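In the block that follows, a single chain appears as structure tokens, in the form predicted on its own.
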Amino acid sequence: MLQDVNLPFGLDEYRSRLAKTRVAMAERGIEVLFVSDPSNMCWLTGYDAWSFYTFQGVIVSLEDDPIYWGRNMDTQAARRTTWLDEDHIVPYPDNYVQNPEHHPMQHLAEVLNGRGMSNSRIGVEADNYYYSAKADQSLRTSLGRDDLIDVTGLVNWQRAVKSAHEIQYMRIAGSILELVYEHIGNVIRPGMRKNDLVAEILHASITGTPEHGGDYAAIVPLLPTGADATASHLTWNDAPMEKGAGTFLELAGCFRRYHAPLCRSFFLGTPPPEVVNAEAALVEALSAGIDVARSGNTAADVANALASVLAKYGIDRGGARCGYPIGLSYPPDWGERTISLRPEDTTVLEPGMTFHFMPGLWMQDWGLEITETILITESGPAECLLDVDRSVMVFD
């Protein structure tokens, strides 16, 4: 490890993560794994930089330390944020960047060949945001083989159960977001421009707590109003917020790249009966789902408990999933892309798993979101990592 690197975790934890990954590799018959998801890169090595807009990755073998491979100008970030030594930081020249004549995967093939790995059983994360069809084609062509193995999610699944240190970071992220919601309640008012509210949210999110500053979240603030709230992923504009309309807030606190999302809703004026009914349904359904989110139960059990309560109120979400695992992440998503809280997913819940329990309602003319970040505990129901009133915030 290079000197003066301030790792967020001890070297023993990184070694443990690497060992878990190697066991999973061996089970799949993988001898060399190319990890291109920046969340997985960070989880394995500590690498943390806004460099995922160019091709980069971590090469994991069954014996040697991982290798960071990336653009030459980003190798200094590897020296400043990872536990890898100089022999395991490998650059490619800048003439490979966004050059139709030279793809970075050609250079990666040279690295694999030079390290005696090109004839190994190689796994790639074929279905993620950072590994394109062109990249896959170029790597196969450059290696002269067409038998690369898709192991998308292999590392992600090793991240499902969080360490005590990871959970500590998520609690800190949650404490940051609690203050954000408190600040929102203090500043929001009819006529306020939506972008001005977002400015307040971002300022509070990064300011954090007196003890801990905030990091940037993997998803920007989402807060559509009125009819726009029928769409689940709209951001903001500069229009003033008017009375007689509801808005949901989908936000996350973030610390050391660990996320704690939480959604709440507010209404300027008096909420109509359908919103009041939906609020009561969601609050009761969340409690029911949290109660069955226990070690030994399944992801499906949580989804079914939620759906059963919503059905009493005449609400059918149409089989949409109501949650997903969260933790360490980079844009464009704070989910871990493994387990889904839905009726078809029979994954058994284990202590240390963390989820965004997220049963949003997007109706014909309005939308409502009330969610929780939950931790599966050793015994009893899941623990909510944030303490923010679930009621719809009403402002006159």
Contents of the next structure:
There are 2 protein chains.
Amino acid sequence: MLQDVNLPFGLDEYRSRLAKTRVAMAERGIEVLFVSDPSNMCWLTGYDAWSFYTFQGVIVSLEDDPIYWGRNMDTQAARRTTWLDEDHIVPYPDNYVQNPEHHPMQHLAEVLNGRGMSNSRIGVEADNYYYSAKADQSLRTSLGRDDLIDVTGLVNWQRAVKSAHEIQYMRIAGSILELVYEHIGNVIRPGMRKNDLVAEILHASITGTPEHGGDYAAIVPLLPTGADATASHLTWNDAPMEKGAGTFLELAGCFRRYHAPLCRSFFLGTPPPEVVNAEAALVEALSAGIDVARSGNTAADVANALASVLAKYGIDRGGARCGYPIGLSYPPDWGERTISLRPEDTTVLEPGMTFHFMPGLWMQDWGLEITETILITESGPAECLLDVDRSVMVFD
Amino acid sequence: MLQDVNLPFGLDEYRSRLAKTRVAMAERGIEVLFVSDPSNMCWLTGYDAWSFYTFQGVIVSLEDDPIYWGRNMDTQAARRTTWLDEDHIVPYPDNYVQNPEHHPMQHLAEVLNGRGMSNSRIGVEADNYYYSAKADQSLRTSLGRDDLIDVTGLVNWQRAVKSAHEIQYMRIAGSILELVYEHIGNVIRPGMRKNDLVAEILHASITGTPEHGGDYAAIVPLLPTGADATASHLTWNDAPMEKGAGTFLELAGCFRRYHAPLCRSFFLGTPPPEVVNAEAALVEALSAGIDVARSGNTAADVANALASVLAKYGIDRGGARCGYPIGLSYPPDWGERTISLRPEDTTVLEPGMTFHFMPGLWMQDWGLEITETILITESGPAECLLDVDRSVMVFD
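Taking the form predicted on its own as the starting point, write out the structure of the form predicted in complex with a further copy of the same chain.
Up next: the whole complex, starting with the chain shown before.
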């Protein structure tokens, strides 16, 4: 580790993360874990760069320090952002990049061989964006083994309960997003081009606070209007926003890769009765969900509390989950891909868990989002990390 | 297709893309192609949403229209952004999302079965971010077949030569980035926090021009300073930019998902002799590369022309490729992942191909990037799509 690496957490915290991961590895009988999820890589080592578009990973064994393995030009990012020493940073040559003749996993197999790891019980994150079918096949062929073990989510599950320092980063991310919403309220006007609103949102999100600059969120702003708001994941266009339609804002504040998402909605003109009804339903249902989001209750309890209030208002979300854990993340998803707030998920909630409680409504002709980032506390209902009025903002 | 879908291209263009793709499928003996690369999905159907963090795809057969298959809540994005009719939009239920009990690929197998496609010769994009090892295994198991054919890049290769309309979008993206660089020149000052510069960059990128609003680039701004600039893919922090260090700016303009990247560098204070030498080398080497980037020459010719000028100045890029095709893209990469400008790649250049000619220098103590987006023309050297002074910007 270089003298001037500015790690977001102390070495103790990385060591304790590694220890937790090793316990989980041992429980699954894994001796060597190949971590390709960039969020898991960062959580374990500090590695932080937009290099995940080429193959890379962190090799975790039961005793030695983790090894960063990646494209030659990206090893410099490992030197600049991780606590690893030179012996634990391993490059592959650039002609392995996007070249059908040489797959990077062939090189990884050589590294595992060279370090005496190729006969170990090896775990991989087989259902991750950054571990393709071809990568898996290439690694198996190169190792001459067909018994790699899928441990998708093993590290993600260790991230579910946040440390005090992580929660502090999420609070900062939340304070940034509070300023963004304040700014939105000041600049929206009918006739404004949608992209011009996004420019304001991104400017405020990255400016952050005087003390803390903003980082990029793992998902860009989603803010469809009117009929487009029936679709959950549209981004934006450059059409003027006209009166007579609603728009939802799906945004997150981000600080040092830690996210605090929160959605609000606005209407240009007078909202129709079905939107007013849905707003009342969502606000009441959110409170009901937050009230049961307590240590010892389950993910399902939260989903059921929400659904029963919405049902009272005649609203059915069609089986869509209503939340997921959040924290450290890289594109394309800011969720942690472990727990889901849905009736089938009986995971028990623990203090320090953080969720985006996200009951989006995407109806036949319109959509509405009012959501919260919540923290499970020692006792009592969950704490909302942000303080933003839940009402639909109305602009005339 | 709904009446008010605002497709970026006419139906004729989509039909001609589909026809090209089918010729390539037939050449490979593929009857059914499962397309999971979001850029390929968009290129074929217009589909445009940030929904690629859950499994989705486009099923292309040799005769019937393509089928969008995705999470229930995202089928509405297919209705809002594609030319497909209702019979060609197929949802899977939300409890398949990030749930170890049900993989979406089990549902895809049912769809293929139901449409009489499960015994066809099926091609998949096995080396794509959005087609994980687990997805592949789940699809094989569910179909009871182990003979899926890897045709990674099949659609990407059809995208290499751009249509006039695509080039027009890239010119618009370029005109947006020209304004961004003009704005950067106006706002940089020593002591400015790095994130505040990024806020300005993103604001200008998304504001775009009075006629054309900006879209999000597939890669966020990369702009490391000083020793950090030895690493190619660092993003930013909130430290003030001090005098005595250089920073490179890796940025793209984006319009309706079409990219025009261009990198420039700046120095606060007086650049040291090695940076001045490298600047002269890069400017001369870029010209040499652009001059041989002609129809009929090869990708290797461009790489070799660049390298021989750099060698004259004593600069060795350590085998790193110096460019890649660009156009339509989604995160995490704005390249097309087909051709690489490197000595081993003998692909013949054709009119209408577009590249990010990208000879980044990441040296021992500093880094420098001066790059161009180029268009291969009918005759003569490549055309630069943007007009931005290549000099290192110096601020005192």
